[in-house]
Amino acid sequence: MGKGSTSRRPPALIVEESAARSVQRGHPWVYREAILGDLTQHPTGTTAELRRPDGTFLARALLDPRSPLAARVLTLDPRDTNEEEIVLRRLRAAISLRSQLLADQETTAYRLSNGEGDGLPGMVIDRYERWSVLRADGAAALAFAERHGPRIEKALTEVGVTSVTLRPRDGTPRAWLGEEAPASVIALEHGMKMHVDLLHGQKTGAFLDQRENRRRVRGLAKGRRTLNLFSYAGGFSVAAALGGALEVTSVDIASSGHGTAQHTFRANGLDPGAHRFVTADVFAFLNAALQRKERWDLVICDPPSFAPNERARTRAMVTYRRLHEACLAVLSPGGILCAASCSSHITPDDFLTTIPNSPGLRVAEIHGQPADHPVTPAWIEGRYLKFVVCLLTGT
């Protein structure tokens, strides 16, 4: 079946008008308070028909009755009734886009599906060589992925992916499709080798959204003493070292990330012993460094999300300001500060206000996530990543 075909009629739900207008403009989410009636009678992952208050068709969407984000839009086209065909078509289109973006074979770690950005609600798929990891964002997305395993497997095997590990947002990773993946793999990022923990690493194993920003750091690092804060698995650290940094100091409160980073240093022919790995709270480290009058020429600050929800936004803004002030206090004259935020609740303009108006400090560049993390124009929440490059000119 395809456009114009018929199937068992999905349940119909009324969406209040302001939310309906948002969906019509292309926003992919509907929150619980905007849906009229009782959702609990519908199983999680059900595909429902959303209608305007006057009864006209609005969209088909996946339901998650127990979540504040109660519906994720699948299609706005009333003729598009074959869900299996939708999934296969959109996943193939997403894969084709990546083959055009990353055709040089220098990068084998990248995002194949960016969920709503590729029209596949909540379904994130990252590729590492011939292995992939699927991360379902919520129970409805997980049910959606489970329902369409055969379509996912078909599209991925067509491009040489032989394994899919399933990592629910809340749950234990497990082998899902194809062969069982190893616990860790080596993948390429613009020629830089990365040691990736597929089972226990953050997100799907690596923060692929910072790929182009790591390449930018590689271009900035030559001859500079570099400090990487919240270093995790050391992606920015290795990029700086490959770019010719004099020395890289990696700071993270969890020592486990340093082990992964050292594997990645060695994989790239770099001696981790020539660099420093510090297990410490970042604020405590910066305060101690200030007391020692220690300075760095390049400081990279990429913390975890300080604002996982809107309620945390005000406190997060205060924390970002404290953090950036502490970073500037250890930055050498003529140095570079790279400040990042991964919270969608902090807008780019908001984030810029957390960088102190220090004499001689200039914002030189503002970046976001790379092209393999596409979003629709109306999906503001999808444009979450900020990466700001600041120069301390001393004038």
The other form holds:
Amino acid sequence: MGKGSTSRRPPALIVEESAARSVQRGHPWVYREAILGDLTQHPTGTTAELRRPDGTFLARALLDPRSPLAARVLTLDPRDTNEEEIVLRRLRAAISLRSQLLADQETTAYRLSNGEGDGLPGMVIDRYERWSVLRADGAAALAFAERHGPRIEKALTEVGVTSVTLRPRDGTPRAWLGEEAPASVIALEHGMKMHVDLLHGQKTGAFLDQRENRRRVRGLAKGRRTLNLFSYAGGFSVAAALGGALEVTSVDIASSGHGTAQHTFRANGLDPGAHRFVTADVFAFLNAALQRKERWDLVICDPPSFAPNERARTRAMVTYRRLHEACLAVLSPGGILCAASCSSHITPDDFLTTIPNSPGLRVAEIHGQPADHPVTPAWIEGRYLKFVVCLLTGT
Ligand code: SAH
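Same protein, the form predicted together with S-adenosyl-L-homocysteine this time rather than the form predicted alone?
First the chain shown before, then all remaining chains and molecules of the complex.
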């Protein structure tokens, strides 16, 4: 420990003018090409001082010399020199924000730190009851998290979290701080129980960003035959069933999520035998359903990101449009389509253009991510989630 302290003078690097302005406005990232000079001499995760072209202080940031995203801003305040103190302060502020905006005994699964959105570069921490998973976004973020283990443990212990599983973005998950987490934990989301696999589940085990949208689906589902596409561990499926859906069909190309989904149905007092779990490619499934004229009254479509980077954007737009056309083709009159996208490269306005202008189709609600996924105003990439509720009216 102590590597993050101030005793050694940090390297100073000049950032090109327009990138410097963007950092000044609050954007948390600097790309490799905007930093002058060779970075490779600096170890990954080093805290460096970024300077404007005129040599004045701009920010203190974590370096990731081998990544295109070469610097992640830690602070814009030149007086903020004690990294250990910054981390503890930011963690406590993040935790306090959740207790103000999310105070709810019925929700024990939520995001404690949203990385840059909480001033903690690349450090995502999701809480599931007394267990937590830290997801480090890249090598610098991993080094940063590892050297601040004691601060993380302290802040989390203060609010009753007793375990941290570490999940590097490109590495093997492992038990890290406190007690080792069990293979599967049950956590609550607005009273709905969820089985979560902290070690092997996607991301940190569950997609907590959809919590309020799952609640919305619960409110919309009564009496509706429901189709949940890209269902993974069945969060939307269980929400719909709890809301009184007649029958829920969950479709995913991977069968592993269906097992977890069935556990979650049972944990909520629902009989999975009354519902359908289909392992199939969504496009092929929709095609076949259309052929046999099967229809649903509520369709939820929450695919993986089709545009993981800017280059994939145009193709992704075409895929979203094709997918939404296929969803509408199996929607009954009076039906509801909930269409989601988790790609930061597709703006909400772009996303709306992928919903076909079918006769009688109305966009009724546009939602995003919940309060435990905050962003700074300038961090547009952090505002990635879109969830659009459309009604197919009679006219
Ligand atoms: N809606 C889920 C999260 C979806 S994650 C939730 O609320 O938790 C994306 C899922 O899409 C993954 O489980 C993945 O297996 C599945 N998937 C990816 N491509 C697919 C395809 N072509 N057809 C069906 N499922 C697919």
